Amino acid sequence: MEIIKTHYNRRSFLKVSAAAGGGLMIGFNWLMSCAPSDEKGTLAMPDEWFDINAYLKIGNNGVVTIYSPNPEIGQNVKTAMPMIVAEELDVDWGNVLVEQAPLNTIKYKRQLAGGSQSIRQEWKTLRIAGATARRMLMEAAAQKWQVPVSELTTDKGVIKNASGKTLGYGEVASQAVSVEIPEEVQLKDAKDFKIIGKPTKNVDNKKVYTGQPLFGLDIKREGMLIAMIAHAPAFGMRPKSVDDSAARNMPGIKDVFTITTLPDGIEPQWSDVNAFKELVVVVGDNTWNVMQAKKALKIEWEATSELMSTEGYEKALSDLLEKKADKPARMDGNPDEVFKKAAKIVERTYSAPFLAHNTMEPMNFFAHVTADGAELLGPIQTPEQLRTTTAAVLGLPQEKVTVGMTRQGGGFGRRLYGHFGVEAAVIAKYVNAPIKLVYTREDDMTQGTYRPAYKVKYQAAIDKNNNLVGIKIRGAGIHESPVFANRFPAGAVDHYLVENHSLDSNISTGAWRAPRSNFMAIAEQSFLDEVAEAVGKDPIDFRLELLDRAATKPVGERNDYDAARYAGVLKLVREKSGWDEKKDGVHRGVSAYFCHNSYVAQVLDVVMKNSKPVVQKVWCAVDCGIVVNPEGAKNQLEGGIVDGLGHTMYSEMTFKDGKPDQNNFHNYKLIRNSEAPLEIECFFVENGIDPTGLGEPGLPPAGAALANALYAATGKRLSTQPFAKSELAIITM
């Protein structure tokens, strides 16, 4: 059992002065407040509420309110968390509802949803507000007593003493409120969980499959006005005139107008990524009326910068591939003398284009300016930048500025960047009436904040003993380089070079789910796979011999990997999978990678169907830890493995002059239903460390070890993502 320190994060503990009437002690909007998350739907609300901490409420009756802080994308935080301050509570989990919390940066610590970082960071703070309210109705009861609080003993919401007397939570809740905040408390034992490791079901399955509002583009206002952009059709363009005399005349249009989203001397944040700051829009009554209205605006653009394609970017990142850099990221040994004198070089360059984010639910958001301040509510990642960007734009201090945060129909980065927040306060500030600013699929796709276009080159160099001695990786990517200079097989080879380019675009590019490591995976662990051919080993045996050389004998003292750790996934999955069983008819593939503090192995089962290959099975080894929700866990780490799939075989945006390919579905392809593995089994490794990243590392192995089993069945070696369009594909999936 944890004696832990409550002033870890002491700020996150502030209580209500008052214990009557109780309370919110956070003021929510119709979306998030009108009923809590509750599946069963059975739960009587108490008469009295009383505000514990900023992280929970207990009613009269013993029902609990748990406060989620963090962003809810899809990734499930919004029962996890919660689960987690009920565990330390020592709370009946069918007595807990969840309510989405509001941005409050005095009383949560960081209300973020981006780096598979939530429960990772929040861990300690979560069960320290469940630990602390314990101890606070123990002490309620124990004064009640008048006996010393070491007798007291809780069992789901129930405080028992050494005479066997019991009170339920609800019984002392009025009095804890007033007992001082503990200095320490105690934490479980993770032997003593009767919540974190149970699989739990979603809080928000009832209303999300019933269509109950949850979501940014289910809010209703009186008197809300929708609003459309027209944002340039191509990277490096602006508006030049505008003729919308039919646009105004349509029915239900209220106004056409053109804005700058972020004026000159606001000084932009990072996740203020935005290619086009000068819009067009377009507000009327509803969602048809305006859409049919902006298809009737006659705009001239003109071009501002250079109008960049396919080709010249393509061409510009294979020649920076051929350029030695200034400086190397890393570089042990003498990797230039070992290459000299290597008796083979395996050499092999990886590509991958461009990819939008495609979240099911578009950009969207709802603001309302007024003189006394700004209320903005919708699907957003970064709450607390939001903020302050558009506090800056209007003009109004930040207490000024309210954002609350509805379910997001998916992520995956694009939510990190809240360009689309600022220009729904700028358009409602301009048309003084609440707004709902709707982007259309073509609206999403084509304007950017894409996963960058990238390349690599590896090169290994096998001595004459058929062992490697060296590796040389050179990357290169539009706004940035690939490549992860300490991370695997860094530390396991004597002489090893990363050098690293970027190439400046107009095309605005962000995170995509698990930046960098989407591509890097795919192109290390195939050209593992292809090494581990030339030196004549079993690519699980290659693998594990050079992560016992990073183990105990590392080069280096960058590397930012546990080897015993990534090892350990390798010999689940080649457990589970039955690696060393050859099977007719049956090709395999493996990977394995860590990112966002986590560790993936996986081995890919592709069978031959007229010619086409099935992905028959996937077997998923993970290491993240604590596993809190061991239900939400495997269905993050499923659907990253059918997204990485899909994205590998057959996903991309390309450009001419600027202006993109792709505008929806049509002709941007995601993986069907039909086209994903017929089975996936997941395992994790009970290690009882604190939780580690769980929403991103599943996506990084899977493309991998489709390659590596694709070579398998073909013999053929694809480096060029996506894979259906690859030259050297002689199938098509």
Given for the second form:
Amino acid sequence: MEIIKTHYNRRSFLKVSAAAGGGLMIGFNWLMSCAPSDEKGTLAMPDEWFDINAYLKIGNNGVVTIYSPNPEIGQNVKTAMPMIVAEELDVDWGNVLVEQAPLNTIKYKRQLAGGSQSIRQEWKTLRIAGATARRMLMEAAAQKWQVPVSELTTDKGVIKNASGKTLGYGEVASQAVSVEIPEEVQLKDAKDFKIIGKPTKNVDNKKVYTGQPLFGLDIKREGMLIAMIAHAPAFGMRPKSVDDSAARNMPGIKDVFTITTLPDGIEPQWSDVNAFKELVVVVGDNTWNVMQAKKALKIEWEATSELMSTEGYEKALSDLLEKKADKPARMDGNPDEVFKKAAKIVERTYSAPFLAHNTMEPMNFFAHVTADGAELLGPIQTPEQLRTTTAAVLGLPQEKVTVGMTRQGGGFGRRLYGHFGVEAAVIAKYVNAPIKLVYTREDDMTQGTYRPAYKVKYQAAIDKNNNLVGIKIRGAGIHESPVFANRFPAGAVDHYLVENHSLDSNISTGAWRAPRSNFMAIAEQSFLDEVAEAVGKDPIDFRLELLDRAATKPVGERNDYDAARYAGVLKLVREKSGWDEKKDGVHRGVSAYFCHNSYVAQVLDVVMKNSKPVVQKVWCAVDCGIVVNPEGAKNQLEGGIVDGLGHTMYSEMTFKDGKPDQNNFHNYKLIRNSEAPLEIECFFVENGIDPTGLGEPGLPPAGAALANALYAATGKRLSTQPFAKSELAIITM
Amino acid sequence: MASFNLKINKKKYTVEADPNMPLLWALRDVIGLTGTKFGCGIAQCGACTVHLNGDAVRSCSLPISAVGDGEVVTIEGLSENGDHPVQKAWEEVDVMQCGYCQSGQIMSAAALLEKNPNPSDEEISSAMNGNICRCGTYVRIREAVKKAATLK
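Can you give me the structure for the form predicted in complex with its partner chain, which would complement the form predicted on its own we have just seen?
The complete assembly is shown below, putting the previous chain first.
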């Protein structure tokens, strides 16, 4: 049992005196406070709620509401985070309701969805919140019974004393709110977990499957208008003149005007990435009418900077791959020397295009700005950053801006960049009415914060004894090199060189599910397969030898991975997939990658059907420490695999004179049902280590496992994404 | 502007709107049924799928003037208590991640099973191919369709 200091900021503990009675609701609104979120809808509502702390309140009938602090973008933290609180509170999960908390930087620490960090970074905080509440309830019961608290035990929301008497949490909740917050609490032993580790269904299943309003686009308020924006058709352009005479006179249109969302003098934050700050806005009574008026706008655009085309930046990136960097990002040993002496050199260049995020729910946000302040509500991964920028742009103090989070129709990094929320606020202030800003799919896809286009050249030096002795990696990308200098196989190879180049562009880029890893895993793990073949070794044996070297006699000072855990997932996937038994007609590929603090290895089987490859099965072995919700975890991994395979195979954004060539799903292909693997099976390493996240780590290895299986099937090494375009002759799933 | 009498989820609604307004926006903005989702506006993603006389149709590309006296069913009207076999199967299999595409997926699946109570794997994939899920829940969607076929 772990005893832990609570370290509570007193202000963060919302306490309601028993006399004050019912629930004190601060900042909870429409979407969050209405219906209970239970699966069955059968929980009886209490007459009174007692706020125990920022994470939970308890009803007088024992029903518990747990607030989920972080944005829910499909990574299922709205189920997993409350599970952790409920575990330490020691309640029956069936008695728990879950509500999305709005932004509150006093109560909560890190309300951000990004980097697969929600569970990892909040693990302790959530446990302490539950354990502290449990302790306060026990103390309230101890006072009532006049017995020492050490004689009490709890189980499923019921406190029991030494003589066998019991009190439900609901019966002591009113007293518990006035108990002194304990300075330290005991956390459960993992062996005593009843909720953590148990497959638990998504708390919003019922609402989603019956079509209840949950998402940003579903917001409706009294007097609310719909706003849409027109942005320049090309990166590097701005509006020069606007003829809105036709649009203004169309049915339902209230106003047409131009806004600047981030005026000069406001220092942008990292989350303010956006290429189009001058926008033409149409406001009207419904979405369809506004769409029609938007089409009737006559806007003249002017170029203010270079209009880039795919051909141009592709060549510039290729040129960079031929250029030595001024300073290596990492160098071990003497790479030039071993390459000179090498008996064999393996070399391959990998490339990948820009990608759009394409969350199924296009960007949107609700805003209402009055003399009293601004209310924002919608899908956002970075509510705190949105509040900061909005306050600055509107000239309001932070405390006058509230940000609420709806359920979000996907994130994948796109909603880290909240310009659409700022735009909504600026528009709402201008029209002096509540508005919902709605992007069309075209608006969404043609002004992304795209995954940058990347290239990387890998070279391996093999000596006369057929040993891998040196590796050189040179990366280039738009705005950033994709290469992580200190990731595997750094640390496993004596002579190692990493060089990075980047290329400036006015095409906006940002984090896209597993940034950089989503490309590097495919390049690195395809290349290691090729090197394994060149040295005549089994691909898994070869990787395990390198990992053994990194564990026992690491090269260099800094290697950003745990070689033993890395090897662990490879061994697990080898065992589960029956890697060592070859099957006729089945072509296998393996891949392993570590990113966002979790380790994932995959084996992918391809069979040829009518001379077309079909992904028959993917085995996925994972080390993310303790698995909070195995059902949600598996879902994330399956989705990551499908998403990874799909983008590797099919998707790309290209540009001509700054203008995106793709603007909707007829010309931007996403993977579809019939192209997904027939079966995916996931396995977890059990080691009791504190949990890490899974929103991203499942995705990166998938493309490489596919590339390696397709090599086994066809004898062709695929290195240019999307595979379906560059190697169409052989790939149609 | 014109007036249209629509039959949605067994209720009658009179909608005053542009005859070209797609059913999707009449449902979402005028009638206030937001379970049917906007994804692409060009009948490519399936998020807006509803039933028109039992067929799965893309409401984003169906003008209200073309609905006539057809019976429209949306996700809100698929069952009284959210207990249609497809909805139950979706819960049992715990299909969704972000959930945004799932009402369209459920409507496509329900229309498929109405016509073909025991679809093969190929028939399921083929019927569900018009519904994009960026989260990648396709494997669970197939499993849930199969499960729904066994529930009554």
